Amino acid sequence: MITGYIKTPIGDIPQVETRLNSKDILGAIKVRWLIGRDNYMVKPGLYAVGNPTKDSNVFVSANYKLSFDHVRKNLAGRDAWILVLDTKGVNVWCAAGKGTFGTHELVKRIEETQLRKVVNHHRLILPQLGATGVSAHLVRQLTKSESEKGFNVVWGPIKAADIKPFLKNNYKATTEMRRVTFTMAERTKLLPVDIVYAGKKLLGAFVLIFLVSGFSQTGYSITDAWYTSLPSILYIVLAYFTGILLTPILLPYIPFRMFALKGLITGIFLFIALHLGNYMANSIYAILAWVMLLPAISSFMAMNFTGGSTFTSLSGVKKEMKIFVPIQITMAIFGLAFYIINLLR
């Protein structure tokens, strides 16, 4: 990533490159499985790019290596510094919701980095997506002396692609650059965090519906379990991806706002798909069994996703819990009640 170094009056700034190579792909898919995530950061700092001049932009990012990549890579055939903020590897939106991409990260990494120094003028670009943590006014009262006036916060687009047209639409960003997309490619994108760090629920699931599956009129058998829980697993695997990646790619084309509601009706369509494709027993406590789980897993799995989404508020994903967490628990328990009660009967 750093090709070299740029003298300044402040000592050696690393340089880096535009082009993505390999390893950075390769980390940027590794990062999407969960693999590595707690690591993927670079140092807060002073970057260039190009060759840049006391007269180039200015250019403020996470310390998320995915979001510091996009920004280098929209910097291609551009002289420019990039100054990073410690957002404790978080990207700008949700680092700008915790206070990390903020004000004071802002002012503090200015000091730090003497950038003064380094630029004659006094114009930082930001994105768009770092507004709820950044007040402009403050940074340019708390970054102004005596003989200088302090910074000037220009909020770049939504999107690094952006940059470009954003610059030579002379800083000023248009209707589409301000406006924030999350298109099924996009959705698409997020799904496999979700999926692995879901995992562990998933597993849970799988152990309680084995160890419950041993039960029989005449007892309890680890061999029964066996046998009678492999399409019981199934059911739930298929839930499960009902929830946590169905669910999300079709997210604006199912009816109602909260996820939660939207995973309990894929998981309803998903009971209807199985009992009228006669791939489950017809008992009535087996019906009544899954009738209440796979809905409830769906709707919980959907419910995940409200974490990555730009269609949800804090207080909203928090009101939306509060309703549905117990109505999940109370169908999960009753699902498997009646999962019971048909291997007794």
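No experiment lies behind these values; they were computed from the predicted model shown. Numbering follows the first chain given and starts at 1. Superpose the two forms; the largest set of C-alphas matching within 1.5 Å is the rigid core. Compared with the form predicted in complex with its partner chain:
For residue 20, the Cα coordinates differ by under 2 angstroms between these two forms after the core has been superposed. Comparing the forms between these two forms, the C-alpha position of residue 317 differs by 2 angstroms or more, with the core used for superposition. Once both forms are fitted on their core, the CA shift for residue 185 between these two forms remains under 2 Å.
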The other form holds:
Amino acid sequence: MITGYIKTPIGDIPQVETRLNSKDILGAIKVRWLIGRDNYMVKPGLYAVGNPTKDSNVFVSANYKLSFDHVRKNLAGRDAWILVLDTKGVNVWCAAGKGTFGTHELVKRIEETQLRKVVNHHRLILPQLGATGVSAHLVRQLTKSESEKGFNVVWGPIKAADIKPFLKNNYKATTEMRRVTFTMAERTKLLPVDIVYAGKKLLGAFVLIFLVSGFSQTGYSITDAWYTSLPSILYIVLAYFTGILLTPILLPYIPFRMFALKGLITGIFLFIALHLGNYMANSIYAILAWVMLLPAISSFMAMNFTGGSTFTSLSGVKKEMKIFVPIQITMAIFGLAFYIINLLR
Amino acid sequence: MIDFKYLGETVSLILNKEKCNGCGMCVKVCPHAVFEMNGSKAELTLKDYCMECGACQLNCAQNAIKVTVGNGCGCATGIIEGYFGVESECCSDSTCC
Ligand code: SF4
Ligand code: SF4
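Now the other one: the form predicted in complex with its partner chain, given that the block above is the form predicted alone.
Let's see the whole complex now, leading with the same chain.
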């Protein structure tokens, strides 16, 4: 990644390439699956792209390597500085929400890197989503002294891919560049992370259904549990993926705005599909069990996708949880009860 | 563009027009185009699209904006983990750079 060093009054600054190599690309794929995710970072500090001078632009980024890679890749053919903040390896938006991509870290990093001696202007270009953590007017105030002007934060585009059009457009982001999107491709990219994160919940459901499946007319037996729980586990997996995979992918096409309700609907569809396909035991109790369990699981998992989305508000999520968590719990309890009754019959 | 509006009616965003000096910063930082400038004042044109990220509040030098629900992400996992006293990782890797 580092190809050389640029001489400046404060010493040598590492120069990075703008072409991503196969290791960078493989790393990006791996972190989508959370492999090595906690350690995918670059060292905070100042970096050079091309052969920047005292007049070159300063772009601010997070020390999540994926964020840094996006920025350097999109600066190909340009001379610029990249100031990397210590966000503990977290991307800009999430770090801004936590405050690590924040006013104080930026001010501290400006001082630590002695940026003033490297450039002779006071302009920093920040990704717009950093605004949740960085207050532009505070940065200016805090970096101002009697003899020095404060640094001006210029809000750049949301996506690093828009950096070049942004520069051409006289440092102005267009409305499109400023609006966060959530396309099908973007939603799909999130799914691996969600699936890996939520794996624990799935395991919990497996254990529960396995233990419960041991009940029968003759009492309780672990051997029975193995046999009866197998198809049940399959249904649970299907409901789980309906909530965590299918619902997010189809998100805007499923009616209603609440995620939990969207998941409930897809869960009901899953039940209908399984029932029509005659994949389920036809006893009334089994039907009652699954008509409750499948939508409950799907609804719960879909609700958890709110965190991955780019447009849910805290007040809204609180509201939908207030309505749907009790519904999900009730359905799960009744579903389990019918499941056991069916086994004891 | 597909309409990604969330619940709308719960949004706790307040704009105090009297304090606004028309600097336009809120328009620049909002990721959901909630604000628009109307002459020398900001206006909430797409309030229902607000996700309560707080960027506008933090960047309004006039203190004219408030998101009353407080800081936190709109994330059910985070809220549930919060009940159990776990500090949440919350948001996953969105498209941001
Ligand atoms: S940032 Fe504040 S002062 Fe500036 S236009 Fe928006 S509301 Fe008005
Ligand atoms: S809180 Fe965020 S989404 Fe809501 S208006 Fe402010 S900047 Fe826009």
